[in-house]
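As a starting point, one isolated chain is supplied in structure tokens, in the form predicted on its own.
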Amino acid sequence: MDWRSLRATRAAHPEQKAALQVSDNFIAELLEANEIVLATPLYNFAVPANVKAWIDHIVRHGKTFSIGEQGYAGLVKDRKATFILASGGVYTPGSPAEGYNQGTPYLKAIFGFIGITDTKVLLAGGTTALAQGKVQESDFLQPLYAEVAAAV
């Protein structure tokens, strides 16, 4: 039995087309925004695992992406996004924790595969110090509606 066959197989099952209407449901909300704006945690320098199902979800060979002679190719065209990155660290470039930061590198080549090349990633780390009480909700969130602002 080659893969088509097996996989058509599968496709006949209950369970599996439950799972790919979920998966289609989520490609179609993805194909209609002409920007995707994400906004996230990053749990232990990563997007959590319910961001990481969504992705597995849109990630779908023949609806975003497809495979040629040439190799991968992103089918997902014309968009923007934008990933807005909460943490409690603080991943800046060039600050001594930038590499923890796993989430960019990840959203960004993910995104990318798919074809949604025109990305930008507006980082809100030191949230630790909001939790703390170390800085007022105010003074920590007015940078960041500025940044949202010039990005979206």
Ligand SMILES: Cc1cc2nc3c(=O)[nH]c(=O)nc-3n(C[C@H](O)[C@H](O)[C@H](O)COP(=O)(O)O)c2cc1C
The other form holds:
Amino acid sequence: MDWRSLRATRAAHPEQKAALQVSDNFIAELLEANEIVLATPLYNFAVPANVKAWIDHIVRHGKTFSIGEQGYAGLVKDRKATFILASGGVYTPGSPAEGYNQGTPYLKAIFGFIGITDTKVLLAGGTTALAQGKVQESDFLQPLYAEVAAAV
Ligand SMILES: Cc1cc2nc3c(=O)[nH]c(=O)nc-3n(C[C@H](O)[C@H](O)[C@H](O)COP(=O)(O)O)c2cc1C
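Form predicted in complex with the named molecule, following the form predicted on its own:
Full complex below, order starting with the chain above.
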């Protein structure tokens, strides 16, 4: 599909214009920020559908990425992003479980695609044990507070 040809035909109907306005607003909000903090749970090893829907609105040809002779290029420059992923399980980097966490590589890839490559990841893994009372809230949060403090 040639995405460039879509520009001429989109937003012909009121519903399309309304959808485009949502996308425009999200993109304006994104571009206004010099640092993006995206906090999300992990659902079925990936980001939830509402986070994916937001991504589908902000990744737009001509706005946040371009297609040129050299291929794709991200247009959102000089910004940082921090991803905070809460998960029931624990996906420690280097552990056998790491590969199941598709949220981190996906967020890095899609933000990189629009030009945001300066990223940090905070993994808040183990919310199931917390919910089951196997871990005290303070014990769960303390290392995360330290990571947040180090990240800001
Ligand atoms: C639909 C659904 C799918 C989930 N899938 C995963 C998963 O694949 N891996 C995981 O570690 N946690 C999973 N969880 C747990 C969430 O990550 C967890 O709810 C989140 O960390 C927030 O914690 P809380 O529900 O105690 O507030 C899932 C939760 C829901 C509701």
